[in-house]
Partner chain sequence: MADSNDPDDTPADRGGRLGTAGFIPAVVRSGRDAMSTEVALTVFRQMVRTRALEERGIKMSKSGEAYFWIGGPGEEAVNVCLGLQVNKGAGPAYDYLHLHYRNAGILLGMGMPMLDHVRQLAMTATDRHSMGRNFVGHYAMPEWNVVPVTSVIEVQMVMAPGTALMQKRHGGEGISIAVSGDAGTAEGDFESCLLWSSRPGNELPVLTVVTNNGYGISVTHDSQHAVKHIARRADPYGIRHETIDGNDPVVVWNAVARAMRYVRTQRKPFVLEAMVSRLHGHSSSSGAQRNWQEADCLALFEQKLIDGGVIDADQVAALREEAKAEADDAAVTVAGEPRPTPLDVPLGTYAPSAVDAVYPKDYTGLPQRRR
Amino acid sequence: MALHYGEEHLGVTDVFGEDVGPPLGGVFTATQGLKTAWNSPLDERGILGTAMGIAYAGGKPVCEIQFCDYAFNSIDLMKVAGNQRWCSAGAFAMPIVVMTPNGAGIRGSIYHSHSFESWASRLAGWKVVMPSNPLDAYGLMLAAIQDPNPVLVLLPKALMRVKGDQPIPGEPADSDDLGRMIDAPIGDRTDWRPNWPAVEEYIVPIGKAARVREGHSATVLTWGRLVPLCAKAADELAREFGHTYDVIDLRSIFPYDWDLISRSIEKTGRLLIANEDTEVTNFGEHLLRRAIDEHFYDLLVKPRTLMGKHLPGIGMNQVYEDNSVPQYPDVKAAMRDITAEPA
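Coordinates of the preceding sequence alone, form predicted in complex with its partner chain:
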C-alpha cells in the first residue's frame, strides 16, 4: 500500500525485481496491482545496478531482492551505492530503496531464513530500517522513498502477513474488504485492476525508535520479529512478577535512536538486547558497545544479549530453528533474568 502511495504521490518511477510485476506481484504479493511494477531478470546484481542507474537519471526506484539471502552476491554494489555521494564530494545523491524479506520464522530452511541487519549496518552511507508491524512498514516505506539516500527496508518475513493493531490511515477496517479491493484474483488476471483505498501520508521518521511498552525494571532493545514477543513477555512478566520494561522497537537500524535508548538505560540501569541475527559481530553487540561507552557506570547489573547461534544456517526441521534462533521462551527467560539479578 505504501508503494501505491509512493507511485501516486511521491514520484516512485519503478518498482521492480524478480516476480515483482504481474502476474505474481511479489513472492509475498506485496507489489500486486502497482502500475510501475515490473519483472526483472533473475540477476540481483543487475537489479541493484539498474536501480542505481535509474536514480542517477532522476528516477525514484524501489527494487526488491526476493529474499535477503540472495543479496550476498551484491554487497560490493551496495558498498558502491553507499559511497557515491561521499566519493563525489556530495555531487551525486543515490535515492534508491531496496526492500527485502528478512529473518526466520517461515520454515524457510537454509536459504530463506538469514538475517541481514548486522551485515547491512556495516554499509556506511546506507540507512537501514526494519518495521515490526504493518503501520510502521507503511510509514517507514514512505520515509525511505522520501529520503535522498539509499535505504534498505528489511521486512521480517514472519510478520509480513500478520495484521497490525493500528490501521494505516485510510485503510478499510475490515481486511476482507481490503483483500477484495487489491488482491489479484486467482486465475486469469488480464482485465483485473486493483481498487486502491485512498490511503494517506504517514511517515515514520528514520532514526526514531518506538517505545512499545513502558516500564522501570529494565530496558529491552529489540527489532523485527522479536518485537511482538518481547512485548508479550513484558505483559506476562508484569502480571507474574510485577516487573515493568521499556521495550524499545528500534525500527531504524541505522541511524538508530540513541537518544531514546540512552535515556532508557539511564533510567532502568538494566539492559537486554535481543535480535535473531547470528551472535558473532552482531549489530546488537554494537549497541552494547555504545551502552558500555556511555553508561558503564550507570548499569546496575551485567547487560545481556540474546541472539542467534553462530551456525552456517538454519535447518529445515523445526528443531534447528527452535534451537538456533531466539524463540518466545528464550525471550521471556532472558527478560526475567535481567530483572531477577540483584543490583
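For comparison with the form predicted in complex with its partner chain, would you give the structure of this protein in the form predicted on its own?
What follows is just the one chain, with no partners and no other molecules.
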C-alpha cells in the first residue's frame, strides 16, 4: 500500500526486482498489482545499477533485492550510490530506495537468514531503516521515497506476515476485506486488477526511534524482529517481578535517535542492546561504545548486548536456528539479568 501511494502521489516511476512484477508480485507478495512493477534478471548488481541509472535520468525508483543475503555482491555499487550526492555538494540527488527482507525467523537456512544492518551502517551516504510493524513500515517507506538520499529499507522476514495493532490510515478495518481488495487470486491473474483502498499519507521521520514500553528499571534498545519479543518480555517481567523497562524501537539504524536513547539511559542507569545480527562488529557494539563514552558515570551496572552468534550461517534445522540468533527465552533472561545485578 505504501508503494501504491508512492506511485500515485510521490512520483515513484519504477518498482522492480526479481519476481517483483506480475504474475508473482514478490516472494512475499508485497508488490502485487502495482502499475509500475516489473521483473528484473536475477542480478543484484544489475538491479542496483539500474536503479542508479533511473535516478540519474530523473526517475524515482524503488528496487528490491529479494533477500538481504544477496546484497553482499553489490556493496561496491552501494558505496558508489552513497557518495554521489556528497561528491556533488548536493547538486545531484540519488533518490533510490532499496528494500530487502532481513534476518532469520523463517527457517531460511544458510542463504536466507542473514542480517545486513551492521554492514549497511558502514555505507556512508545511505540512510538505513528497519520497521517492526506494518504502520512503521508504511510510514518509513513513504519517508524513504521522499528522501533525496539512497535509503535501504530492511524488512524483518519473520514479521512479514504479522498483523499490526495500529491500522494504516485509510486501511479497511477488516483484514479479510483488505485481502479481497488487493490480494491476487490463485491461478490466472490475466484480468485481475487490485481495488486499492484510499490510503493516506503517513510519515515516520527517518532518525526517530519509538518508545514501545515505558519504565524505570532498565533501557532495552532493540530493532526489527526482537522488538515484539522485548515488549512481550517487558510485560511479563512487570507482572512477575514488578520491573518496568524503557523498550526503545530504534526504527532507523542510521541516522539514529541518540537523543531518546541518551535520555532513557540517564533515567534508568542500565542498558541492554538486543538484536539478531552476528556479534563481531555488530551495530549494537557501536551504540554500546557511545553509551560508555557519554554515560559512563550515569550507568549503575555494566551495559551489555544480546546478539547472534558469529557463525558462517544458520542451519536449516530449527535447533540450529534457535541457538544461532536470540529467541524469546534469551531476551527475557537478558532483561531479567540486567535488572537483577546490584548497582
